[in-house]
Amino acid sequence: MRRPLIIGNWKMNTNISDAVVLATVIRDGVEDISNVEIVICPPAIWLTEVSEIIHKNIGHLGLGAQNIHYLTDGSYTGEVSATMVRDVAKYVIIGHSERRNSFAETNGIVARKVAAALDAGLVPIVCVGEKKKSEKSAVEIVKQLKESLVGINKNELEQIVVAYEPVWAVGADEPATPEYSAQIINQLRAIVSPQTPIIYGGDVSSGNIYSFMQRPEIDGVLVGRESLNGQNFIKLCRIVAEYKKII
């Protein structure tokens, strides 16, 4: 059985004080949560004080950067290797729609990242999703993931995570439904490893995270602005954590 996950992306939000108080109240509030993997993806720069938070004898929280570079050292003012990441951190996501929009990340690099991700111990968190939904959305993201993908092995495939995040579907008056979203994970699964955890992001909230745990497709979510309030994130690990036991 995959492993369910919940993710929470910080992006660039968080002072010192903010970051050390946030991971403290979702670290004790998840202390008794044990049959889902929940991650926290804070800042760069507050990964090793948060690391020091939530290593503390709780196994099922882990932490993620937010973004690598593809080389592990050399001239690149600003940037973070995952041979860096590693020392704090266990996973990273990769290929954020932010990252591909604002920043020109195409397929090749999200690739390169993944390779670097993997060769460095880390699990990757592969981000796929397509700007506007249309009758060859499905085609447009498989094309996507193997791009992503490229020169990854049968093996490592069991190693990444896959988060699908339909870019069209934040903070839209439609957003995208759960039976939708399960169909184009279905698409995606026949690329990946059975045990390969696909997970949905998307403006989740404690309002529709019920109806995309209802779907066995689904393993989890990616949440961006409700992982900034602690207990809001607490409560959608506990929804995640208990609807996922009882199927």
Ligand code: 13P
The other form holds:
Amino acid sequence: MRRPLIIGNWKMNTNISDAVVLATVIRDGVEDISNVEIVICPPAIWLTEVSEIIHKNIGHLGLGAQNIHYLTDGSYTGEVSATMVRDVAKYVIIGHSERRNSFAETNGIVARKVAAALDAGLVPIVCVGEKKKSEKSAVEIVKQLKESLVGINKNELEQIVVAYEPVWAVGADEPATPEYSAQIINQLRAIVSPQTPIIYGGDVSSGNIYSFMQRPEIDGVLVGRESLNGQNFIKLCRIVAEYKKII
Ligand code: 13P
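The form predicted together with 1,3-dihydroxyacetonephosphate (13P) is what I need now, so please give it after the form predicted on its own.
Below is the whole assembly, all chains and molecules, this chain first.
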């Protein structure tokens, strides 16, 4: 059975003291929650500090980076490699729409990053999603995921997480409906392994998480803004644990 997964993407937010406080509040607040895996993804510069706070990925609270380079080392000013990240974190977000759109990351680059993450023993969280909702969306997203996973073998597919994030819902005031998301996720399911968690992201909050968790196709969520509010994020994790246990 796939374990429910809640991932908090802090993006380029927090200063060092915010990061310490937020990570501590989350660590203490989710201590007693079982049956789910919770991952927080702070900016790269706070990873080491946060890994100390959450005891280096012990138990059901893990740590993730927001990006990596696909090479292991070299003259790439400003970049961080998978082999560097693996010393402090277990997960890495790859191909987020903000990286695809603002940093020209193509499916080809994403595929190289996914391979680099797997080689280093990291769990890649591979993001896909359409820019605009249309009748062709499902076809577009399936193509995007296939191209983002070129060269990844069957066994490796069991070690990845896929995040479906419609670009139009990211940072917006309205999420995709759970029914629509489940429909897209069903199509993505055919590309990966039955063990691969597929999660939804885009305006998820402690107020609307219930409806997503009622869909068995949706294994969890990738949360942006709401993950910056410790109490709301904890509430969200509790709701996921509660709902996924019942259904
Ligand atoms: P919001 O939850 O702020 O819409 O962001 C979603 C996201 O991009 C998570 O990676």
